[in-house]
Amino acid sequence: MAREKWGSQTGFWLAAIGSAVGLGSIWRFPYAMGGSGGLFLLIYLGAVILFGLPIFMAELAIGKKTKQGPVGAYREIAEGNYGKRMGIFQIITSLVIMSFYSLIGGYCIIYIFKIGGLAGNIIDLAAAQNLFDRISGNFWLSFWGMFVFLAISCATVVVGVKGIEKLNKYLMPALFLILFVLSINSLTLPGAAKGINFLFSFNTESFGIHCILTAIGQACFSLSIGIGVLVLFGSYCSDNNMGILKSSVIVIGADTIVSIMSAIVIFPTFFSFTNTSPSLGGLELAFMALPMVFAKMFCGALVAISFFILLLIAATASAVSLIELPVAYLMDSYGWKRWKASFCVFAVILIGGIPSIYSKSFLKGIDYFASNWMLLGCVLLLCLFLRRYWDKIGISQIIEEETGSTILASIVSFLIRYFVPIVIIALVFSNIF
């Protein structure tokens, strides 16, 4: 079978920024900033550099020499079952992430029909922790959220690279402009200028191992890195449509400023219409505190609805991404039809989702534990693999040959093979012990 291709370089960028700007950059990104504001913001932006930029390119570069999804890649470049069960594990990783993550976009879905009935009502944190209550309480009413977010999910990634190419070549200029027009009406709110000194100033106390584990974190699940996306994504590519520190840049430039883009929306929304901490956690800052926010505002029911389809649109071509990557492997693996690995997908991950939506503390729990530990666990493990395999790839070379740099060659097997690594196995046993 003819390995798929994207169309364009400019549609290879979409589907990738795509991957990237997801709920990570929109939903996850004010709350895990919890209390610590400009300190986490510093710290993600050295994590997007020195973790994010390097193994972003060494995935790309990975896709693009092997032309196979991640397990395919890095077996054919390990000796034995190595590789081979690195990219299970990455597989493993991305359907544990799905599985609450499509709870938080089916969410998305039921707020889009009810919050423009209901904003006004909510007029106090406590009438919008009862409209969450409600929907979250209802096991239903969420089940069949969750079902149609992964439906359209699923039809998406049915279609093939050519339906993720063409999904975010719509939904990426929408997220851009939704978040451009949000941006602009909280910046004119009065009392903005609270949240952009939150945002931007330096709570020194909030520092520890938690908010850089954290803010580590939150890069990696942001930018979609160490869990194989990215070396599919690069399999997919054609040798003249993509240059790899060209590509990275740009997916992660613009991975970024949507991150702080949503983090304008949000605190100097919240700080202008209520004194409670932004550190509610990650439902109520987006799900609770948000709708209250919105129906103090001129046409809050109208924000209120953009905010939601714009979680959507975020959440929808991230979600493909992460389909996309145990459908490529059951397909390359055992031959199976796109439709066939779809509908398996799905089933897997719908009744994955289901702990969730029993249990909220379930949900909180696993999104720490699949963002943060099986995230890094993911990375680590990419590292290692990539010091041991890194002249047998011959990335250095690649990045030479693209960019004429042997310093930029050596700076990122660096920060691969021995910088990134070691503050990994830091963080871990100083969060041990």
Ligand code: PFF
Contents of the next structure:
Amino acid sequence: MAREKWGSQTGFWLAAIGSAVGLGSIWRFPYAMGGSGGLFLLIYLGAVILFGLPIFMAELAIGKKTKQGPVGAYREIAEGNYGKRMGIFQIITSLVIMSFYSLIGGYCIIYIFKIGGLAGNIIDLAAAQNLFDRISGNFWLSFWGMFVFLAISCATVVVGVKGIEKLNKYLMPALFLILFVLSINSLTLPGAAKGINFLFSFNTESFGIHCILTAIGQACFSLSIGIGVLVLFGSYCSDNNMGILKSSVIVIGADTIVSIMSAIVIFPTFFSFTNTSPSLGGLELAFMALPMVFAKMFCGALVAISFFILLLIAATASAVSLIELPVAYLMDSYGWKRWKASFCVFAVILIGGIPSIYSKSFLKGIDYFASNWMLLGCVLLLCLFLRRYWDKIGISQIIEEETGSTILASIVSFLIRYFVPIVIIALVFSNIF
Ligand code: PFF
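How about the form predicted together with 4-fluoro-L-phenylalanine (PFF), since we already have the form predicted on its own?
Now the complete complex, all chains and molecules, led by this one.
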């Protein structure tokens, strides 16, 4: 069967932006930035350029060259089972991420329906926490929320590459529009300037090795690198519709803009109503602290519903890419039909999500473990793989042919083969000892 292809270059860009822009960009970035403000932003931008950009380009190059999903591509490049094992580890990581990601997507759906009527009751953080506890403590409500979220995402994957393209064609402009409106709303609140000042001021007190690790982990998670999604998306491109450098810059630029805009939505809003920055992150920030702040706002219910629609859109577009990874593997390696592979992946993720429904600490633990350690492990393995097979894949030649620059090719080669793996190994050691 002929390999499916993106209908257009814009379709490919939107799908890659959809994968990158997710819960990580909207709820994790502002919190990660929290203590260090502008200093974190600077380190994050450094991580995006030195880590994100070269790996993004290399993954696209592998997909473009081999025209296969990650497992097939690595197997074609490497002798023995090394490549296959790495590809399987990436797929397991995508399934683990999806097990909690889809539960959070489910919470967004529940909040969209509930928050409008309840916004008036959320007078303080305790009330917001109470609401979240009631929703997340209700097993069947959480289960069905997750079920619906997964069903929508898997149904898109069943339609195929064109389905993913079409979904993102509508969702991404909607996401940017909502984010734009929420940013304007946030910037016009009284006292917003304090939030912006905080956001862009250099706060060196909370700076440390942890801050660097957070910035690098956040950059990898937010750009969806290291896990093979970009190899897969690159393999769906026709040769004439994908410039590796141009595509990487566009997608990474869009994701970074969304992360900064999310911080612009959250910080001024917080400073305006609480005179301080949000001290809570992740689940607590999105489902407790923000609803509490929205409740104090004029037309707060509308703002809250818009925010959860924004989160839901971002989560769905990312989920679709994470689901496509195992689905493509089952199709490519075992010849399964799309619907059969999608159904099995749906079932595995749904079952894998059940422990997170039961225990919030399990949910937080698995999020931390998968998004930081497993993902950084994937990035490290990928860099070591690229280091070994750099010439065989011919990434430098691909970059040179495309950009005409041998210097750029050498810089990318140095960053991936030496800089990134050394920094990751050093950070891991410094964190352990
Ligand atoms: N980039 C997504 C986010 O910021 O939420 C998460 C993600 C999606 C990570 C796809 C990895 C991936 F392959």
